[in-house]
Structures are given as C-alpha cells and as structure tokens.
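Here we start with a single chain on its own, the form predicted alone, put down as structure tokens.
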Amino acid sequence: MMMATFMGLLGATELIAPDLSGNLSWIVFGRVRPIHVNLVLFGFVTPGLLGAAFYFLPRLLDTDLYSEGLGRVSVIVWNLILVCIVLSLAAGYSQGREYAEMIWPVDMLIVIVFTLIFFNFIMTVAQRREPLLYVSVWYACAAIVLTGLTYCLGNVIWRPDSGALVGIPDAILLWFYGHNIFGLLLTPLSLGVAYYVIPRVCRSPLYSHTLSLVGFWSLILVYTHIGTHHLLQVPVPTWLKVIATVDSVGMVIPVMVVLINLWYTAKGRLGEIHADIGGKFVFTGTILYFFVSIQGSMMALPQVQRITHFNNWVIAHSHVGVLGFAGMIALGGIYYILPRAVGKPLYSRYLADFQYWLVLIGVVGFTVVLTIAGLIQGNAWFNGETIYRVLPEIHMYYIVRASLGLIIFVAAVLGFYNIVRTIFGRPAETVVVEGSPTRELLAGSESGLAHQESGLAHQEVAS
C-alpha cells in the first residue's frame, strides 16, 4: 500500500508541476501512473482480500488448507509478478491498455498464479466437513476462477507480440475485462471478507443466507456485461450499449440485496462493530459500496455520461470503488485477522483508528475535489471549450487532490508500522483480541459461529 498510494502521490504532484521529473523518463507520469493503478489492484487490495480468503476459507470448510507448501508459493510468485510490474512498467515496456498495461511474460506468471490460489481453494473445498458451503466460500473461489479467465480475454494472451486486438473488438474486449477486474475480483472477494467479519463482529449469525445467494448469483449475472457502458460515446453495436446500460443500473438489485443483508445482520450491533477496529473499516466499506454503485449506475446513463465521462468524475468514481470499498475491507479483513492468525493483539488500536479517519478523509476528499472538477471539465468540454482555458480552473482541485493523497499515504505508512509491529513485536503472555477469549479459546469459538451460521443456513433450505 505504501508503493502504490506513493506512487499515486507523485503523479498527482506531477499533474501540478509537469516538470517536476525533469529528464528522469521512469517516473513521468505516462509511467507513474500504470504503476499507481496496478500496485493498488495487484499490491495492495488483492492481496489483502486474498489473504484473509486463506484464513476464512479452512475455518468455514471445517478442515486445513489443502497446501500450506502451495499457498506460500502463490505469494513468492505473486511478490515477483509486483516487482516484475514496477520494473518493466517504469522502464517503458507496456501494452498502453487499461488495466492490461503488464507485458506477456508478466500476464502469464498472473494467470499461473490465479490457477494456483484456484487449486488450493477448490481442493480445500473438496476435502471440506462441513456440508454446507458459506456464501463467503462461493465469493472467493469464483473471483479466483471468473477473474483467471477473463484476465486472459482481456489481456489476449495469444498474442504475445501486442496483447492486443484491432480496432473496435479490441476495446469491446478491453472494457469487457477491464470492468470485470472489479466486478469479478475486487468486489466478490470483498463481499467475501464482510460476509464472514461482519457475523463474526456482531457475534451473531447472518440475517440470510437465501439472501446471500440471491445477491451472489445476481452479482455474477448482472455485472458481467455493463464494461460497454465505458464505450457509448464510440462505434461499438448499439445491442451491446443496450445490454450494458440496462444491466448497470440493474446493478442496483445485487448491492442493495447484499446490502440489506449485511446491514440487518448488524441491526442494533453497531456498538460492537465500532468497539471491533476491523469490523469499523468493514461496515464502513459497504457504506461506501453503496455510494459507488448508485453513481455507477447513474454514470451509465447516456445523457448523464455526456458530462461525466472522461474526466475527473470518473477518477473520484474509481477511487470510491477502489480505495473506499475495496481498500476499506481489505484494511479492515488485515485488521480483524492478523491479531488472530499471528496470536498477539493489534499493536496499537489508537495509529489503527487515525489511520481509518486519515483513509476516510481521503477518500471522501477525493470524491469531493475529483467530482467537481470533472464537472468543470465536462461542461466546459461539452460547451466547445479548449484545454487550455479550463486548465488554469481546475489547477486549485489538482493542488487539494494531492494533499488529500499526501494524507492517505501517511496512513497507508502508519498502517505498515502497525501491522509490523504486531507481527515482530514482544508476545503477549495471553492474547486478548479486542475484548475476545484467548487465541485457543478464539479457534472453538469461529468453528461454533461457523457452524450457528450453517445451522441457521439449513433451516432456511429446509424452510
């Protein structure tokens, strides 16, 4: 987080002052940026959903990892495939698509390790006690196998010369997979994590489980084929704007089910949520999901989309949905599991909490500065006015946006220290997570809560 929210500050100084880089080609922004937006998917909010996937995953099932050996693999490659991305993208070696920037050496070593973490979830499953598959098991393991195939789509990977189609098809497919990196990793892998940390927090099992399937078979239906809606201004079939506009804002059926549906789980147990440092950077997150999926499906609509789209609208939008829904879970997943995977309490709950207002601030900042000043551009734009007179306007937001990025890479630095700290820090003599029983006692109590969720799962099928 720490590299990626950096990077994102550079570029934003750099949207100040052009020649801040001065000759040094490996950090102008044509680089830095790349290197933001992909540390921040593939270094930051993947591997923190993934991480607590791992944990959640054995102790839903009932059973162990199917591979330790294996898991860890996953990580080696996946560290390497990070610097393999910094690297190649700072030195100029990029497919100049969004979101599929990396070169094919890179974009194999990401599908192997997706067909890795795959293996060890689905063999997990299969040698699983427990009858009944959670609906945070069913989120992971497709945002694992949808994301593994539509990465190779959307990076056409049997191309290694360019990565790419021609013309019109290209970006069909480049948007096809370009939403979906969202829409198929980022947000079933973070509704994954508020399924099992949100019961877990109010200590009390999930509103519905009838619901939670609705929501997660919604979610794959719908979203799959709104990434057009990035492409109604430009020659693509009008039967395929159609699908796509209809379907994001139909997008409103699957949040507001999940939605509902964590929301009356924690109906009356926001005390225990906000006294649970993890379960406050979760619950916060589907607020934030709420928001962000409103403003998609508004975005989509071809009249509002005339004065939105390709400007700073769209940058606030994508940093709601990234930094605030998916970075907030995944902060709040890191928080809430690593005391108990590492055995010894959070360090400090204080740099915990002023790192969740910095991110807060951050990002609620963001979408204030970011929004207007798309407003500005796309009115502006839309009124026949050139670049260079609506530049000098929007100059004050680009000067906010980097002090706002300057807060949140303060916070992702005290974030690091803390989580440091808790792992290599002195041991506790007996391990006390935020007022729960001990590490041993803390293990019988996931298995009773695992087990009080099946259990209420079953007599809503049996109902």
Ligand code: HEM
Second form
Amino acid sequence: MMMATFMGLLGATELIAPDLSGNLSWIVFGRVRPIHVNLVLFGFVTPGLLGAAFYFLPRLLDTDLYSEGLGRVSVIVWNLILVCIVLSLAAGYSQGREYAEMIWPVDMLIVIVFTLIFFNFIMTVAQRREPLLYVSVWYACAAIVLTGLTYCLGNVIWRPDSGALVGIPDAILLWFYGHNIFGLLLTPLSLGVAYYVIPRVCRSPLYSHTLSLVGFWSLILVYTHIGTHHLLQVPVPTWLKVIATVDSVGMVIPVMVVLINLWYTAKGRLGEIHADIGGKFVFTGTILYFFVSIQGSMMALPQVQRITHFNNWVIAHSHVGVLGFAGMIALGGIYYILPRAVGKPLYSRYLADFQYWLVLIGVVGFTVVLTIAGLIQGNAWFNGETIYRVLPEIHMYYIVRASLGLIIFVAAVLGFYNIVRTIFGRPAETVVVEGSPTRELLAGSESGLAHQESGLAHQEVAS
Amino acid sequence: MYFPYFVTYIVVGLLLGLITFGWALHSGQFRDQQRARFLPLVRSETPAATSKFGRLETYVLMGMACIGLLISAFTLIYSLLRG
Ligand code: HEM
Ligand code: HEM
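Starting from the form predicted alone above, please write out the structure of the form predicted in complex with the named molecule.
Whole complex next, starting from this chain.
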C-alpha cells in the first residue's frame, strides 16, 4: 500500500507540475499511472483480501488448508509478479491496454498463481469436514475461478506479441476483463471477508444465509455482463450496451441484498463493531460499497455518462470503490486476522484508529474534489469549451487531491509500521477464553445463540 | 473474426455456472440454512490483547503524522489563496 500510494502521489504531483519528472522516462506520468493502478490492485487490495480468504477458508470448512507449502509458493510467485510489474512498466514494457498493461510473461505468471491458489482452495473444499459451504467460501472460490478465466481472455494470452485483438472487439474484450477485475475479483473477495468478519465481530449469526446465497447467485448472473458500460460512448453493438445498462441498474439487487443482510446482522451491535478495529474498517467498507454501487448504477445510464465519462468523476468513483470499499475491507481483514494469525496482540490500536481516520478523510476528500473537477470537465466538454481553458480551472482541485493523497500515503506508512511491529512484537500475554462457542451451538436455534453469547460474555483478557 | 472466443467463453462460463449450481442443489447446499448462519461462529479464536505503547514513540509518531497533516493543510491553504 505504501509503494502503491506513493506512486499515486507521484502521479498526482505530475498532474499539477507536468515537468516534474523532466527527462526521467522511468517516472513519466504514462508509466507511473499504470504502476499505481496495478500495484493497488495486485499489490495491496487483492493480496490483503486473499490473505483473509486463506485464513477463513479452513476455519469455515472445519479442516486444514490443503497445502501450506503450495500457499507459500503462491506468495513467493505473487511477490515476484509485483517486482516484475513495477520493473517492466517503469522500463516502458507495456501492452498499453488499461488494467491489462502487463506484458505476456507477467500475464503467464499471474495465470499460474491464480491456478495454484484455485487448486489449493478447491482441494481444501474437497477435504472439508463441514458439509455446508458458507457464503464466504462461495465468494472466495468464485472470485479465483472467474478471474483466472477472464484474465486469460481479457489479456488475449494466445497472442503473446500484442496481447490484443484489433479494433472494437478488442475494446469489448478488454472492458469485459477490466470490469471483472472489480466485479468478479475485488467485490466477491471483499464480500467474502465482510460475511466472515461482521458476524464474528458482532458475535451474532448471519441475518439470513438464504439471502446471502440469493445475493451470491444474482451477482454471478448479473455482474458478468456489464463490462460494456465502460463503452457506452463507443460504437459497440447496441444490444451489448442495452444488456450492460440494464444489468448495471439490476446490480441494485445483489448489492442491496448483501447490504441488508450484513447490516441486519450488525443491527444493535454497532458497539461491538466500534470496539474491533478490523470490524470498523470492514463495516465502513460496506457503507462505501453502497455509495459506489448506487453511483455506478447511475453512471451506467447513457444520459448521465455523457457528462461523467472520460473525466475525474470516474476517478472519484474508482477511489471510492477500490480504496473506500475493497481497500477498507482488505485493511479490516488484515487487522482482524493479523493478531490471531501471528498470536501476538496488535501493536497499537491507537495507530490503527488513526490510520482509519486518515484513510476515511482521504477517500471522502478525494470523492468531493474529483467529483467537482469531473463535473467542470464534463460540462465544459459538453459545451464545446477547449481543453486549454479547462485545465487551469481544475488546477486547484488537482492540488487539493495531491494534498489528500499525502494523507492517505501517511496512513499507509503508519499501517506498515503497525503491522511490522505487530509481527515482530512480543507474544500475547495470557488470554483466558471461557465457554468458547462449540459445535453444539450448531443446533442452529436462537437459544443456541443465546447460550453462546453468554459464553462470550465471560471471555476475559487477563493481562 | 472474434466470435469464436466470445462463444467459447460464454459456453464455458455458462456450463461452469450451471454445473456448479446443479451440484449445489443436489448436495444440499440450500438446505439447513439456519445452521449455516452460525458457521462463522463455530471455531473459537484467541482474541489478542492490545499491547502497551511507549510514550516516546507516541510523541515521535504523532509528530510525524502532524508534520504530514500540516504539509497537506499548508498546500491546501496555499492553493486556495493562489488558485
Ligand atoms: C490504496 C489506495 C488507492 C487505491 C486503491 C487507488 C486506486 C486507483 C485506481 C483504481 C485508479 C484508476 C482510476 C481510473 O482509471 O478510473 C487510480 C488512479 C489514480 N490515482 Fe489512485 N488509488 C489509491 C491511492 C491514491 C493516492 C494516495 C493518490 C495520490 C494522490 C492517488 C492518485 C491517483 C492518480 C493521480 C490516478 C490517475 C488519475 C488520472 O489518470 O487522472 N491514488 N487509483
Ligand atoms: C453496482 C455496481 C457498480 C456499477 C453499476 C458501476 C458502474 C460503473 C460504470 C458505468 C463505470 C464507467 C464510467 C465511465 O467510464 O464513464 C465504472 C467505472 C469504474 N468502476 Fe464501477 N460500478 C460499480 C461498482 C464498482 C465497484 C464495487 C468498484 C470497485 C471495487 C468499481 C470500480 C470502478 C473503477 C475502478 C472504474 C474505472 C474504470 C476506468 O475507466 O478506468 N465500481 N463503474
């Protein structure tokens, strides 16, 4: 997150002062931007969420992870990929297609790592002792399968030299993939984490598992078709645009189903969420999910998009989605799981809280500033004003954006420090857990829950 | 000619989806939903306590964060005045 946000900050500064990087080709905006975008996606949000999935999968399936060794290999390959991404893009080796910039060898490494993770996940599912698959398991597995498939297709991996088709078909393919990075990778992974962390933090069962499955299957049904909403201003076949627009509006259903379910689970228990920093990040992520999705459904209307397309409005939407929703939930997953995974207390709850506020202020600020800048740009273009008149008008907003970006960068540094100190910190002092919930609760009745709650009420931390 | 890719993908995707859904239906994934609600709560975990935080460290870190915030505030004010 530190590296990725730094690249964002560098890019934002270059938008204010275009001559900043001078003749240093490695850090011109055209290279810094894809590095920022791919690092946030593959270096921060996705691995954060995947780490949580590796943690909750065995627990929900009542088994061990199929292969720890394979998991370690995946981590090593994943990090190798990140190094390759930064080096190749900085050196100018790019396929020039948004979100699919990486060159063929890197593409292949990504396909391999997704295959390894998929194998590990699916074998863990196969050896499970718990017959029922909880909704988080569905989401995590679906995200890996669907991303693996769409990655191959979207990056046209059967054409190693160009990584592209030609003309409009290429744009359709690219955006089918590009959208699925958010819709079929980040969204399901984030929702999987939220469905795990929120009931645990609230110490209450999920409001409705049936509803969660309705949400899952409707997401699979609807989200897969909407890539073309990125191309509404482009001469792609009208039927594709119609499907994309209708399904984008239809996305209200899976989104609200998920949110109603999660919020009802947390109903009356906001205190518990507030008390757990992981839960706090995740819950805030769900609120921003509401905003980004409702905004998204509106942006998919052609009339609206005539103003909002191709300007900073979309960048605002991107940051609410990728940072506010998926990034927040990834951070929540990290903070929820890290102390439990390493068996050491979180180094500083205070720092984590501070980071929470910095990120929140940063992302809300981004939204406001970039939306205003986007409206100025969109309307100016709509009215036929020239770009030379518009650029000075939005200059001030770019400066404010960079300042807010600095806040997010500081937050990333604080988070890094907190995590490192947690990992290398002293082990937890004695912790006594009385009356911990056990299988008998699975009788499934509300009385089982009441019993468990009273058990948890006795949970004491003796220091 | 791009249709073959699309058609293959649609067919593979559809088949995968339908097979998985069929499997879920037959293996009882949609039954016993009351029990499924409790699944995240089954395993107990050791909640870790929060550790102590050195006073000096607090000051240094707060100082660093404040410097960052001050720089941001400064650029903000500067830009508003000059913008
Ligand atoms: C971890 C936090 C962040 C995430 C997840 C994130 C995500 C993204 C994404 C997905 C895009 C692509 C947007 C699009 O094409 O529509 C983007 C672009 C960008 N981001 Fe970030 N970002 C983060 C932090 C930052 C920070 C701290 C800054 C610093 C100001 C920043 C500045 C930028 C800039 C300048 C662009 C390019 C915008 C343009 O082309 O006009 N981002 N970011
Ligand atoms: C119901 C849900 C959503 C809908 C209907 C939706 C709709 C849209 C639309 C129509 C655009 C294209 C805007 C344009 O180019 O004019 C867009 C762009 C984008 N969306 Fe969403 N969105 C949704 C949720 C999300 C979520 C959850 C995320 C993040 C995880 C996200 C991330 C992005 C990003 C990064 C872009 C910019 C792509 C680019 O041009 O570089 N969206 N969205």
